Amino acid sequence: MKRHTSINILFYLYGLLTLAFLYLPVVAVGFASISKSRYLRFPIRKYATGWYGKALTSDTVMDLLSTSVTIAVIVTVVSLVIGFFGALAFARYQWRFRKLYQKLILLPIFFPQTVLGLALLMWFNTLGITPTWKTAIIAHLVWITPIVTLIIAIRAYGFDPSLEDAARDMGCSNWQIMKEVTIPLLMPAVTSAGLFAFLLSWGNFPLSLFTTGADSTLPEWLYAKMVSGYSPLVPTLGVLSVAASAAVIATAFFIRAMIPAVKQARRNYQQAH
């Protein structure tokens, strides 16, 4: 019994140390965002919270935020559509070139993002396309769509195909099977893949650096300010970016948790009327 308790304590300590290792840098960034001095020093001598007001009222920051969010939203939607049907082709159906498709669809994941970004930039230049935030969407999709496909494909491997066959035997059309069976069964993976896609695109620096051209995203601006012209506005935006990412994840989990309650309330209403 004592040995079992000791093992549990060791696991808890290991978990706490892992969390500390992961999140202490974020805590340091938070302290830097409220320090009035140019560089972070402990103990902090003068506090200043005005940088948060400047970040929220700055036109430059709003433009950067708009560009980053626009790219992330479009990449999420497009990658989910492509990844959903790509995952079905990856995991659910047998066809002639399926093995080759499975290898090629995952290949971009293993390329270093800097190499992939440079290759895409050279490709755009060869085609005579001027890099903008729109070309950054294409670059993000090349890297993120395979990840989305893989996440949904893992779930697709897990559900029983006989459920679709049973629905087909009962006279359901392909659209009804997709709507009532396939999509609900894959929805947890679609939700996870959507979160991954948004956050990976939102915080992507290497691909954006090579493919946005004269436009700029928030990670690019943060890097440029770190190299030259540093101010506490940089860690302030870092803290706000992390907070926004956490809010997106929390909102997604809340919506996911509320779906069963909404469905049950709808059933109760239908039974009552």
Second form
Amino acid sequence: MKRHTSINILFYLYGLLTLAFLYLPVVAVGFASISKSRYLRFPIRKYATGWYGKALTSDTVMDLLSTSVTIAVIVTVVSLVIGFFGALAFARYQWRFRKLYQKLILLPIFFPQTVLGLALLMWFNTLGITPTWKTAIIAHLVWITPIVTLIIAIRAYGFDPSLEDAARDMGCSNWQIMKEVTIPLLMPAVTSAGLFAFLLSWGNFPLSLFTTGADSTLPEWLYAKMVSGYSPLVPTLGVLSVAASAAVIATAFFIRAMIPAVKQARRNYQQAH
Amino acid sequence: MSETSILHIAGLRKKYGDFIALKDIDLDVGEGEFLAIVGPSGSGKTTLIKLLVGMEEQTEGSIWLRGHRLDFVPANKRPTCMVFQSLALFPHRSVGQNVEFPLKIKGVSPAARKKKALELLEMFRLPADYYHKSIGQCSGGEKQRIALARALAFDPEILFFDEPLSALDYRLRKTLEKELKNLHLRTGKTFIYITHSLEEAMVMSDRIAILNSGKFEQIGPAEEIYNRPKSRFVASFMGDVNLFDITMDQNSGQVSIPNFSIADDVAGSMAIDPLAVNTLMVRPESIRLLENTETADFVTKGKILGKYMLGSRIQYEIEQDDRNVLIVETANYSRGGTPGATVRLGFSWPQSHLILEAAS
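Please move on to the form predicted together with the partner chain, as the form predicted on its own is already shown.
Let us now look at the entire complex, which starts with that chain.
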């Protein structure tokens, strides 16, 4: 027994070290954001929280946030719509070019993002389109839609095709099959894929760098300021960005945890009436 | 088309490219009948049921329900319902919601459909609190009953079954076979049941249709299919069987079977067709091991190769002189032999059956 306990302690230590390795950089950025010094240096001599105030009132920061959020929201919605039907084509239906489609859709994921970004920029130039945050949406979609498609496709593979046949047999129209069977069954994958889409777009740097033109997203701005003109505003925004991602995930988890409670409440209501 | 026929199929044919899955299927199913369609895999039974429920479209022919063309009606508008092989219960809905589903689609009010669902659960001896249970928490047998309850909630004109029992273990299958038969008696609905298991078909159905390579070989009650098969295929598909080629001497007209001695009066009365392939069929349970002086209409001898205990019966494999192996079954209390022993065997003419098939 004693031996088991010591092995357990080792496992816990290993776990803690892994977590420390993964999260210390974030903590370091957190510390840097509350340093009074203009330069990144440890240990921190004087602390200050003023940069948070500045971050939240700065017009530049608001512009950056609104650009990043707008791109991420549009990318999430569009990639979910394309990815949902793309996943059905990927996993559920037999059609002539299915095998080819399954391979081609993976290509953008395997491309290094910088190469993809550069390629897209050249493509936009050729077409005579001036890069702005709108072209960045296209760039993000090229990379994120395949990921969303794959996440939903895995779920679509897992469900029995006869469920849809049975629904039709019991009188469902195509739209009712979608509403009563397909969408509810794929919903868990759709929420995960949506989270991924939002976070991948929110944090994306290489694609944005090439394709936003004169506009700037939060990761781009952070990079630019790191290279020249560093101030504690950089780690401050870094922390806020991570916090925003965390908030999105937490909200998703909260909503998912609430679903059974809401269902139970509805059931109680039905029983009471 | 008979007057009491609910389903009428005429000249149904289905081709996939060059492959003919069904050729010229004709069938009439009576009101309230339990019909089993039996065939080996690849015989076209799945294709046939897909045409009947509207999941596929036929190449030729027509399907009629009570005198109206059914094949023109899209799948979701047909007044029929199918219990799928996988059962196709919705995993994201509770037991009650599954049973209510067809009523929901028909626009029945929540209160009325819940009442109906509870009635059906009770009919299938499922406790009322199963209404809120999730499908994943139910056992295999319960899922079967839920699927049946859902199909009955639809209130179909004809209930189709696509081998729903095939995935279950033996004992549960036996129980559910009988439940299904009782359900048929209670509801009085028309059941059409697709299976590859003849045993299942014999226990449950009023009539059996044997499907082979896309066409019906024989349609009739279990007793007829088992005792008086029309072809060698049907005979051997219906369990163990002994088949003997009958030959006739061109000059003397003498009927003979290799290695058998045939009683004279029997040989004279066997109505064989010289232009057809003539086969004599005997079920294993109709062959007897003969005592020394005992005789029979057909007599042969052979060496016991194997002896197998089947429970209520004992099965022997007996090799004749020409290496043909007979299958013989006796009641397990009767006198037998041991492997290696040479025995005399015989059977009577009334217990055998003559199969005449056109020479191909």
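Residue numbers count along the first chain shown, from 1. These numbers come from a predicted model, not from an experiment. Rigid core here is just the name for the largest C-alpha set that superposes within 1.5 Å across the two forms.
Once you line up the core between the two forms, the Cα of residue 15 ends up 2 Å or more from where it was.
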